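The chain below stands alone, shown as structure tokens; this is the form predicted on its own.
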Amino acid sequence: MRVDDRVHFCPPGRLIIGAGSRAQLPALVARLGYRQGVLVTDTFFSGHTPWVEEYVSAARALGIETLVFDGGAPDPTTTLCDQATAAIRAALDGHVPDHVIALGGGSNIDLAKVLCITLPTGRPTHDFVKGLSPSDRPIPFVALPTTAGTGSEATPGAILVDPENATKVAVMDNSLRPQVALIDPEFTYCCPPKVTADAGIDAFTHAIESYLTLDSSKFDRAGSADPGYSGRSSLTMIFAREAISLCARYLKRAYDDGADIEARTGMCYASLYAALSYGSAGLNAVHGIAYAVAGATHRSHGTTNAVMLPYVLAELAGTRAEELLDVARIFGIDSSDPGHAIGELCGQIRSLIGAVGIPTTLKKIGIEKASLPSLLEDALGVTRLARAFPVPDVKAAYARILHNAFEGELGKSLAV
């Protein structure tokens, strides 16, 4: 306990884990009081596997009617989702669903928050950018993730890309959080090595950025009295923590070995406690930067954050060496120099996302150093997240990241 907390915490209204634990959800649909559906997906999972049609046909003999919307994209757009409201909306025939179900990775699920709160009146999208109304009132959200790592499912916000500009946006509000959130390893079994490192390190990246944010004692809620981000607290770090130490253990031999029942299960809880703790607690400069990083390359979310990761940390070494001991000691490093753990520390973090087929500098993924003033101007434009990072002056602390990250260089934030 930390006396001086402010703890605000909104996990979904149900939290089911288990391999297979799929086969629970059309009675639990059915318990509810749900009778038409929506399930948004995308065609891998509609046309290679068989988890669509089984739920169909499941609920469909507890009287539940599901619409079945295949057109989900990575990294979505506010106009896919703009698009897919009107789809939808043509398909039911002016019927507005009781329930919507996403199916997929974090792209599919954060398409289906948004089709929450677009379906029942077609608005368009770019209307809920800037936070919802409280006659707003989303249709109920189940999520069915199929990564170990985006974390949606326990999640406020959707993030989207809007194409005008080229920048992500968020839907943002805690009545987008799942009324069912429902985990079963079997659906990232099929996962291949690429999206299994890819979503490993995001999952990774939300335990350890959440672990060391802003405490809710400073954060700014902006006088909200319902915030969806409100600053780390020793509830959310209780998560983290568990979560960092299951990547730890997990992560490599999951991308290893997709047979390893043990480590995709391990994977999937890892994700699951990283997206209790920062669906509270908030991130800050590894995901601020990454989305300007992601912007320039294209490159994907999981990518861009560990390309930022242990640059971050090393930043992090003036105002968070306790917890950044803490994470090396799980790390299994024993020195008693603090600015020597911490160090390899970082060097092990960077080993680790190198191992798993990931660049680990700016200048591996295309990034050209007469380019870092702007990406320095993008980051610290994402200012819901350059506000919380825990340093005294962050547009130098940024400044001196991208640096350390085009060159490579990790020894020269150290000082603890």
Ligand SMILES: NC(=O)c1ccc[n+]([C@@H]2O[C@H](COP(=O)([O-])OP(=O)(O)OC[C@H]3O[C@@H](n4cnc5c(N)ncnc54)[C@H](O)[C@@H]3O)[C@@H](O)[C@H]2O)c1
Given for the second form:
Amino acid sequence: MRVDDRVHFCPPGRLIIGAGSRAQLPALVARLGYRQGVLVTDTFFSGHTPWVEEYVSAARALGIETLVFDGGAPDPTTTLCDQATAAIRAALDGHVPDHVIALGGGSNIDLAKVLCITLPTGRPTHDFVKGLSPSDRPIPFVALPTTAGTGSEATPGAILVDPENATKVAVMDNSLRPQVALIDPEFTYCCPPKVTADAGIDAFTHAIESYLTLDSSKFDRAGSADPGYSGRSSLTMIFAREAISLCARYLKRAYDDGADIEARTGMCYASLYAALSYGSAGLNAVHGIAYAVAGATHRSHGTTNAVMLPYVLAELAGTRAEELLDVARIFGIDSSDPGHAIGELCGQIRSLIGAVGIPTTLKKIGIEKASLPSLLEDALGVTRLARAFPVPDVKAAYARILHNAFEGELGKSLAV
Ligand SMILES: NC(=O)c1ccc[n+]([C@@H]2O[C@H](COP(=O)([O-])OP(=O)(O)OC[C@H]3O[C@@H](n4cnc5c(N)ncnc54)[C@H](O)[C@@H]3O)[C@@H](O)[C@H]2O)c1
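Given the form predicted on its own above, produce the structure of the same protein in the form predicted in complex with the ligand.
What follows is the whole complex; the chain from before opens it.
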């Protein structure tokens, strides 16, 4: 508890977790009174797993019809969202479905979130990038994540590539949070190592970034009565801390051995707990700069976050030393010399990123030195994230982070 906290905590409507829990879904959907749904996925799941067919036939036996749309793709664009809207509306011949289900990683979940708001009217995705109005009523949403993970099943936003923008854009509103988030760890067992690494580092980044972010008492809600993100609180920090601890224990294990069921399950909890933290607290510089790096390199979300993470943490040694020392202790680092411990933590995290096959400098992912100023401008342009970075001079801090991430400079002993 912290006396000055201003908690505005927004979890999904229902959270279901457990190996094999997908078998409960048809009866739950029937119980909720839904009868005509759209299941959004991609061809990996429709073609190479039994899960789509199993669900559709079990739901049909209970009187629920489901249209399968398997045109999902990694990092959905606003164009894909509009094409999917048109295709599904045509296939349903004017009928608006009463629920949307997403099966897949963050990409399919985000595409489905957008469809919840575009399918009723056919309006273009761009109409919702600036926010939803009270009269916009999204279709109820059920999220079945297959990666661990983005945590999109517990957040208010869909993150999209916009062909007209250098960085990613978001469609965001608390009404887009799922009615049901069902986490069946068995969905993640077939994740290949690259997806396991990217998604795992994404979850770790969510946990640590939201643990260190701006306090809820200082967060600018821009007058919103129902903010999607509102800064860290003692409540979000409980989830963040547990997620960091689970990632320290299980991320590398899940990458090394995809058949390690305890590690797979541990990472599912880590991903969800991280989302229960950042899904209300919000994020800052790692994601803000990573969106710009993703725009420039088209590398995956997990990779672009991972490459920035150690350098952002090093920059926070001055303003978030206490919390960084908490994290250092979780990693088994002796914290008696704070500067050394934080340097050691940043180094260990960078080694972990390298050990799961992700590049550890901007140079290594193909950024040219000459493009650092435009990256800085694009990153600062994601103002909702820049404003939440808890340092006195965000522009100077972002410039130092970009320089260090390009050169791979990580002081072993940091000024605290
Ligand atoms: N909305 C949010 O709150 C939020 C948060 C973080 C990230 N994101 C977005 O999520 C996306 C990244 O999602 P992701 O990391 O989950 O990956 P992804 O959804 O992009 O999937 C990557 C690939 O892995 C495959 N895949 C997924 N699960 C699999 C499984 N169990 N077995 C085999 N293959 C599998 C997919 O078919 C796809 O080809 C990015 O676009 C990012 O912007 C959204």
